[in-house]
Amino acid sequence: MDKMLSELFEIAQELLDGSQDTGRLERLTPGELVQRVPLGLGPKGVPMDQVLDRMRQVVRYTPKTSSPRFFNQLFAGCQQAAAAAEMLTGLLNVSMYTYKVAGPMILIENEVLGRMCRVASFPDGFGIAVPGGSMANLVAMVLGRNKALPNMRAEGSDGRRMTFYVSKEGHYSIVKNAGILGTGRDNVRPIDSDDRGRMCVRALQAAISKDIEEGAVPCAVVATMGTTVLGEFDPLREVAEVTRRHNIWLHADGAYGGTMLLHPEGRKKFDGLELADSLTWDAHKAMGIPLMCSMLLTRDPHVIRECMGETADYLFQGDEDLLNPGTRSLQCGRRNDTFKLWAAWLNLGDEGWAERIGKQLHLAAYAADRIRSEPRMSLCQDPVSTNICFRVDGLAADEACTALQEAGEALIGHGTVREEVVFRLVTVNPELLETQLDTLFEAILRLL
């Protein structure tokens, strides 16, 4: 055991040291990888020292999201207190359905959920931890559907068409979830966005009115708070005026942008959030918490229990309902994903989060200024968060991203903005240096 822990410590130390590595990324094709690292499983086991050696090799060739050359997704960096708690979570291996089994971890989860609700302007609200933002959105859609059709949960569909609404810039999980719920993918209304990528409220009102006239039941409107490509925020207060007029559930998908609530300037983008019914907030994105760590928060503290609650005598054998989250969570057996967020929040406090987000926003502003200063590059629009979308004259963004990866220069993504494929740079790693952003831009321009 001591040797195993020593080996694991060395691997962990290499990963932490690698966050400061400025060397090129090492990438193998799938064919090269299986030739270099034996990944196959067989009838006979191998000694533990060989298992650890293969683990080390696998880690070596896995993309490092804390690398200063990683700009590809909406998550990056490593909050060290959270990483430490994540390691202990696996060793404890408790399931989060009852206080009887998880003890103080239930109290920690309740503290985290309560704190996030207060930050989100849901002072009396509550929520659940879920395995990702897509699942948080799924739960929100269930809540909206069940509120629109109170008999739905017990009796099933009465045959009426159920509709949902999200901007064309919203997350694909809304359409996917409609297919899972059985309400139909075709009954998700893609609402036009304005010239900055925000939901058009007039188009929303028109779509809802048309559906009501045709006998459909509008179940929920999803306002996207931090779109995947541009990082834009739907006009939540204006959207809320529409949903309140028609008594429709309003869900704010802040999977990406929710963290902005912890920054004095960032939270202004959430004007009207107190009027929403629910909020998705992924801590594993801009907060730097190890995957997975997502929350679904609700203004009404009882609505999740009303719409999803179940009980079982063989499992819930004591303690009040608040201490038995398994009665209302999406899962029964559930990994402890809030301990790491609690550790990070304990380490940083609200002030530390604000400082961390401020660094991310500073990096985004620096990148935007750098692009403006280069005649061969241009912004698609001024960034409002940590997403910077830009084009390079004479360079196809998708091909350039592949070339940068193959050369070991950087992992950076591309997206489509107003039917044009462009670079999408994300500055969610606050440990990045301005000089490292300069290195990225120099590598891109060398491709010309």
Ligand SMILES: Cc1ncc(COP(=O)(O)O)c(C=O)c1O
The other form holds:
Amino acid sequence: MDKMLSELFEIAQELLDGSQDTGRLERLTPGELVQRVPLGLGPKGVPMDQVLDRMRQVVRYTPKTSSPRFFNQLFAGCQQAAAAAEMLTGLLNVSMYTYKVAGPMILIENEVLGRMCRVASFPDGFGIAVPGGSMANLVAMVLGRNKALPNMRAEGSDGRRMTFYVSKEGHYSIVKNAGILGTGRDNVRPIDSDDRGRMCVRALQAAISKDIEEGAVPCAVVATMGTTVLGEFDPLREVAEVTRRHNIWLHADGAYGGTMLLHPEGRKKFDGLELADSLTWDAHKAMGIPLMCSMLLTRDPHVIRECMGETADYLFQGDEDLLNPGTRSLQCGRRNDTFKLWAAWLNLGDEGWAERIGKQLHLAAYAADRIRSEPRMSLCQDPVSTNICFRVDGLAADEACTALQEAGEALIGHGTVREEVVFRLVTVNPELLETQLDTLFEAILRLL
Ligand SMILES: Cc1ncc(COP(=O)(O)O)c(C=O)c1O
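Complement to the form predicted on its own: the form predicted together with the named molecule:
First the chain shown before, then all remaining chains and molecules of the complex.
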């Protein structure tokens, strides 16, 4: 056991130190990979030291999202206290359905959810931890649907068309979820955005009026708080005026942007949040918490239980429901995803979060300035968060991203903005240095 632990510790240390590694990224094709690291399973086992050796090789070739050459996703880097808690989480291996099985972890989860609700202007609110923002959005859509059609949960559809609304810049999970919910992918109305990529409220109103006239039942409007490509925020207060007028559930999808609530400037983007019914907030994105760590928060503390609650006498034994989150969660057995967020919050406090986000925003501003100062590059628009979308004259962004990856220079993605394929740089790792951004831009310009 000692030997195993010291080997594991060594691998973990290499990984943590590797976050400062500036060496090129190593990438093998799937064919090369299986040649170098045998991955197949067979009838005979292998001794533990060989298992560890194989694991070390797998780790070596796994993309390092903490690398200063990683700009590809809405997450990067790893908050230290969270990383430590995550390791213990796996070893503890409790399931988060009951206090009986998870003990203090349930109180920790309640503390985290309560704190997030207060930050989100839901002072009496509550929530659940879910495996990702897509699932948080799914639960929000269920809540909205059940508010619009209270008999739906028990009896199923009464045959009327059920509609959802999200801007064209919104996340694809909304459409996917409508397919899962059985309300129909085609019944998600893609609402036009303005010239910055924010939901156009007049178009929203028009779409809802038309659907009502035609006998449909609007179930929820999803306002995106931090759009996936541009990082923009829908005008929540104006959207809330429309949803209030028609008594429709208002969900704020802050999977990405929710973290901005912890920054004095970022918070301003959430004007009107107290009027929303629910909020998705992924701590595994901009907060640097290892995946998964995602919350669905609601203003009404009871609504999730009312819409999803079930009982099982073999499982929920003793203790009040508050201490048995399994009575209201999406899952039965459930991984503990909140211990790591609690550890990070304990470590940073609200002030530490604000500082961390400040660093991310500073890096975004630095990158934007750098693009402005280079005649061959141009911004699609001034960034409001950590997403910087830009083009380079003479380079196709998609091909350039592949070339950067193949050369081991950087992992960076591309997205489509106003029908143009552009680079999407995300400065979500606060450990990045300005010089590392310079290195990226130099590598891009070398492709010309
Ligand atoms: C706005 C938005 N909502 C939801 C999601 C889905 O989050 P997850 O990947 O945690 O399912 C994303 C992911 O990028 C997102 O950008």
